[in-house]
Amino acid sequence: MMRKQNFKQQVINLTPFMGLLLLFAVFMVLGTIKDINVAYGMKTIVNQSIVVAIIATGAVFIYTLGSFDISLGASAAVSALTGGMAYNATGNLFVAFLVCIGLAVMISLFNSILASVFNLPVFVTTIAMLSVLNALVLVLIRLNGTGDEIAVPSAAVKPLDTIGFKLVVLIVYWCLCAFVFCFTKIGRKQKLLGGNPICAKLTGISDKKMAIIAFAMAGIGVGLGAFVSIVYAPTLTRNTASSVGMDVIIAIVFGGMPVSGGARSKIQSAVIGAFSMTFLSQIMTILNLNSGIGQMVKAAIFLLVVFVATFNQRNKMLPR
């Protein structure tokens, strides 16, 4: 009995990463079979998929508390404008990447701090900062001059606007949040603290000081997101990152990852959900499927992901 157990956890485990060979694997037969160009396809997947993965990946401490953070989005948009500006004023792309880094850290700790100072749970401050965000951005904006764009020269990110650095950004602050999380006591205690916050509480887990922590890292996370997009599409608008907070949500459940956070939360979810969405987007897009189908078969695998990731353990969750 405990074996058969086992086996299914493992199955349910991997389906996730099966999922995503699998999208892999359909995406290049289509892209065979209708002669396109795969490997400038896998290139365009790859500059679409990187942003969310890296922003995920942070935001998967933040989920791992049983919370989540809707303004990441915005975040990374008040960070990118910010950052252009900061390029625009020294001509340095290091001072831009501090910029970024810096403000999106010190805007998630403020959302972090702001619930622990009204005692009020982490979504509601970030519903309010989503607002306040929306509205930076457009004050940013105005602030340029034009009232339209915020842009950094092409030629000075040009250098870094390749594959190969992009994936390093990823790869580097992935292995950083794999460390944290799976091999050190922050990443047990905010498992725990997701599980059963009640529990954790009883054996002194701070749930303040595990909110501050996953909401720094995560900011370092939306910082990075912000600099690539500055890379990768230096015209900076209004729309920069504007539906990465949802695509953010969708990718961490696409991943494979619960809800509900807690123990069974993984670190590589955030990276293996963005690719999964990125792939079935550029496969709807080869099949000529309109944008209206397209949101209902996102729908139905999302619905679909969610009750896989959570069965046989609806029974089985702790007293909240």
Given for the second form:
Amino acid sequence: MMRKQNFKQQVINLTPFMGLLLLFAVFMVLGTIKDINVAYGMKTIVNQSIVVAIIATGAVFIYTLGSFDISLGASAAVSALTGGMAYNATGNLFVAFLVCIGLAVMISLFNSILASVFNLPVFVTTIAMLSVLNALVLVLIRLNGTGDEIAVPSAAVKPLDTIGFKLVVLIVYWCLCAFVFCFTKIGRKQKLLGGNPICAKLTGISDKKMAIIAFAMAGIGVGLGAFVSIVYAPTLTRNTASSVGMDVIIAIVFGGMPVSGGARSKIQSAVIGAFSMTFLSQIMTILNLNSGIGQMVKAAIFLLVVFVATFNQRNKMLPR
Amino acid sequence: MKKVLALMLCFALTIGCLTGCGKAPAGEEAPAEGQNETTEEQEGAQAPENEDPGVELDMSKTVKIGVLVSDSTTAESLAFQSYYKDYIASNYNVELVYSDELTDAAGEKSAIDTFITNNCKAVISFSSFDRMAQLEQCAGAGIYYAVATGTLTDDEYAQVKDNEYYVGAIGPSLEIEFQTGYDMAKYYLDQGKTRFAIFGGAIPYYTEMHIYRAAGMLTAMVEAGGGDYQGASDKDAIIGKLFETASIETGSIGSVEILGYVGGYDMDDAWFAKCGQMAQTEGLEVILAVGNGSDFFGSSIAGTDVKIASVDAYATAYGEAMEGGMLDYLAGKFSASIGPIFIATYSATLGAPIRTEDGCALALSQGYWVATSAEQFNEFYAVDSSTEAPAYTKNMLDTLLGTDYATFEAFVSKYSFEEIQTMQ
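Hand over the structure of the form predicted in complex with its partner chain; the form predicted alone is what we had up.
Up next: the whole complex, starting with the chain shown before.
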């Protein structure tokens, strides 16, 4: 009986990954039938997933605490625009990289510190921050004085605009996050804090300290995502990364992460979800489904995946 | 955790193998990541085979063409989409693959990646966040690229005119945009109107076409009013002033008055309140809009003598606005205006690109149809919205397939409603 339950639990745990494999298989089969350029398609999928995968990987730390940050996309936009301006001012891509990371971490920490000072739920401060950052995007573009965009010369970023570079960034950052999340006390404390904050506090875990660490990790991801965005498309506008915030939320949930955080949180959810979403989009394009129908199909599959992934979690929540 | 990690590693390796070892479809070299220059192999594989116009083209194979969509909700974009989906796609052996609504350069690049994946042989772009990057990406993959509406700047054209994968651009040039604004303002100035308000659309975002239209309006006012606009009294100076401020100052231009100005598309309560306030300014006679004016100001002027003039496209909503007195003047694109660029693109994919005498890409200008009454609007709209016999029918467009530049240019230059009716 116990063995059967374990097997069932393992199957459910693997559902998001099986979903990704299934989407991969469907993409390959349809691609072969429709004679698409599969090799280029794989590069396209990596390119289209990478920014969301990186940012979402960092965001897992925030979600594990049972919170969420709605301003991640806007933060990435501000970091990218500032990074672009830094490059234009110095001509040094490494400076741009540091500015992206530094600013993103600062914004993220500001969010968590603000929440600590005012003793507000973190997501409340991120809602306020979203408005501030969106306004800041417009200010930065206007300050730059070049009209409606901040453009880094494409020749400057071209050497880095490779699948190899982007995958290295993702893998290195993912390994760092996986290590902190799975093999250090920080990850365990965060899971406990997300699962049962009262119990966590009683055991001496500082929720503020954990929130700061979570946001700092997410900030690094946002900075990396912002830099990869510059590398991929060096013409930055007020809409840069505008969809990233929502895509990150969808990717994390799609990847099997419980919205309530806690012990069932998984660091791999972000990457699985980001790639699953892109495979799904590509499949819709192969089938030439128009945007409206495609969105509806995606929504239906999204609900199905979340339903299956959380099927075994109902009525088993720890008291909060 | 270990199992999941192992599975993910396997998956990553599979993807790595596929991205690294995949083979591009026959006749097309998959570009290296970041590649921007056309390789010799690509040139060999994709170079136009047919330089001789009039040669019969093989249209038996379905050609996939990607369409970059920048907007999927405005009257203009819906009219364009309808012409391609309802008429072109059903009359030519093509499969049009549409992008989602694009909002930035990254979206454009991503959509083109998807088109290349899906073996599209060309991309027609309605999106303009980074046109040079779009072309570079398409050329790198050995597929054709065309700008559907609008034109490149002179500098941009000089950079890309020799690129064999750049089909060209057909649309209102900035000169035509200027003239459109000028004609609109002059229409009312000639009627003796002197008290105006201007809706500046995307001027705060430095959108060139809106700045040029507004500059045309202001130039007409300077000529009629006898004064100057913020010290600028000629076309170039006024354009320069608008680029400097990204806004329009209210005040007098000689005997002409600008009583109000609203720019941007904030679309929040404060912005709509500002629009309403401007429309109800005492003594206001005309609202000149560089884009859609009736949607934002129509209800505020109901029951007054204030006139609204807009630039957009022929859509039902504008007909109703004209009938209801909420729109008085419309300079609108006709949906079939994107027919010739489709033909030029399709022709290129069939091996018969249409180039200038010097072998350069197309850079042709096409203007608007102007309606100043509901009757005139209805006459234009009936043709424009027809899926049986639109302004440019298949028979008309077929004459352009593989034709020479002179014929193509002559066809495109006759864009007024009357000229097109004569051609039919």
